[in-house]
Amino acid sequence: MTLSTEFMGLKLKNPIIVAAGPWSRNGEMIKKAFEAGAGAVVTETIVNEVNSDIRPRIAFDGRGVQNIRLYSDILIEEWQNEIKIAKSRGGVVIASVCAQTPSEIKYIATKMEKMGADAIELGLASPMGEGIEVLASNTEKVYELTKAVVDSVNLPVMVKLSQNVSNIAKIARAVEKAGANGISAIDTVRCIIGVDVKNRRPYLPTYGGYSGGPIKPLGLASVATIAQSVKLPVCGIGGIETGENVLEYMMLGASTVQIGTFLMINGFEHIDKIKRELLEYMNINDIKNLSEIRGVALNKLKAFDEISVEPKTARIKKEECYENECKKCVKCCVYGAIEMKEDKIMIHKEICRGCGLCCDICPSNRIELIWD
């Protein structure tokens, strides 16, 4: 039983990759991620011209994070020393690079190869401003940028896709056609995290990228779409906090995953916890390698017009539910099929439409759907 995996020809100790972000901003931070057990680390996105940081630039709403930091504030030439520090104890370093023209992104990528990076990730999306987001949505531009890098380096090239596009499958096919070795998805989602109503202003002064637990459903949908559209290996990103979240992405087609926001909030030590949860699942289910479960949920994912209507209704499981309980199911049933009668929860089978909401909303897991 092993967590080791191969991704884009890279041999990783485990499938957990630390994503590009402030937590991988320099060599010392990347080294800490390796010491905590990461299989690989993606550098903060490297660009030709660094920007001054806005203060404040990160906001947390208790669930997710808005970040308005654009890219690395370390000059390209200085990354040679940072990569040297990062790899001082071993580890796979993936350089995240961004530019708006093929010649510029080719220049940065070749620099990173000479400095010792093991792979390149193209970060083509940005939730700040409009220009680069449009770039990430432009199939032709994505193809040109990807091909420029693929043709100029002898390293694996991965392209990070945005969910803020009209057709992510079309973009993924352009990446595959350009010769990339892998795809990662998704980048942060354009957001305004909230408004300070007392002071009548947003918590941060511009649009930013939203990340963390709330975007996991978007990441899962994007990874599944990509896995169904191309043959390239996929790295799943978005809202990963537990070993179970890793398994969700893998069962929808991901080979590896990237984690960032959760580690920023809770610390690199959670990498080890996630690894233990994965090994526990593998042990219980007699799985030798996580590749055995890759994509197993994809064949159960159907187009809407392929879904058959199944005559299912809700019922209370063996144990009864009484009035001193929460009554959440009564409140949530929009069909009026659940009521409190004689101090007991009752489900009217003839009214129930089998939507399934009550099953998920019950905190005691006392409701199930059965064949009518």
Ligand SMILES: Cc1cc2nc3c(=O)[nH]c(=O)nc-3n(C[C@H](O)[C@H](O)[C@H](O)COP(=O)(O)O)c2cc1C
Contents of the next structure:
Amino acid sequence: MTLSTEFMGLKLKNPIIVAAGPWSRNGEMIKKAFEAGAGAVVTETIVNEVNSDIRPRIAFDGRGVQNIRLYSDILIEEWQNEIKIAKSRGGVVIASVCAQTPSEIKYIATKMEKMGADAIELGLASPMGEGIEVLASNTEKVYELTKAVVDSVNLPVMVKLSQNVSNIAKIARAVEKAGANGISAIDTVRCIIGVDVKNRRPYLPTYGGYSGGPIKPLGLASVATIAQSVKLPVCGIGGIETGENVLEYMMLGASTVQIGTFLMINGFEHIDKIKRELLEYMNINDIKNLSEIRGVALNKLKAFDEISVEPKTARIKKEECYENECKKCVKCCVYGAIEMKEDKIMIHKEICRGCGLCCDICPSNRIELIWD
Ligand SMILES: Cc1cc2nc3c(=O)[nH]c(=O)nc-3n(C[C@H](O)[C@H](O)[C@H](O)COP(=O)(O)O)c2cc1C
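Follow the form predicted alone with the form predicted in complex with the ligand, if you could.
All chains and molecules follow, beginning with the one already shown.
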């Protein structure tokens, strides 16, 4: 039983990659991630012009995070030393780079290759400023920038995609055509985390990127679409917090995953916990290598017009429910099929439309859908 995996020709000790962000902003931080057991680390995105130091730039709403930080504040030349520090104890370093033109991006990527990076990730998917319109959703531009890097380095090249586009499959195909070795998805999702109504202003002064637990469903959908559209290996990103979340991405086609926000908030030591959870799952299910479960849920993911209507209705599982105070199922049933009668929950089969909501709403997991 092993967590080790091969991704874009890179040999990784495990599939947990630390995503690009301020937690990987320099050599020391990257080294810490390796010491905590990361399979690889992506640097914070390296650009030609370092950005101004926006303060504040990260907001947390108790579930997810909005950030308006724009890339690395370390100059390209200075990354030489950072990569040296990062690799001082071994470990796969993926340099994240971004630029607007083929010549610029080629310049940064070749510099990173010379400095000892093991792979390149093109961070073309940031939702800050006009990022989505100008780069992430511009198929020709993504193709052009990817091709420029693929043609100029001898390293595996992965392209990071955005969920904020109308057709992610089309962008993924352009990346494949340009000769990239892998795709990672997703970057943060354009957001405004909230408005301070007392002071009548948004919590952060500009649009930002949302990340953490709440974006997992968006990441899963993007990864599944990419896996169904191209043959390239996929690295799943977005809202991963547990070993089970890693498995979800893998069952929808990901070979590896990246984690950012959860580690930023809870610490790199959680990498070990996630690895233990994966090993436990493998042990229980007699799995020798995680590649055995890659994409296993994809064939159960049907196109909308392929799904058949199953004549299922809700019913209370074995024990009756007398939770007078709760009544959550009664309140949420938009079809009026559930009522509290003589202190007992009753589901009217003939009215129930089998939507399934009550099963998930019930706090004691007492309702299930069954065939008629
Ligand atoms: C504070 C912050 C800074 C980030 N900086 C970068 C970056 O420099 N380059 C990049 O490609 N992605 C960046 N990201 C996006 C993450 O790499 C990742 O794609 C996203 O947060 C979703 O994963 P998560 O939910 O595990 O955080 C950043 C995210 C956050 C929260």
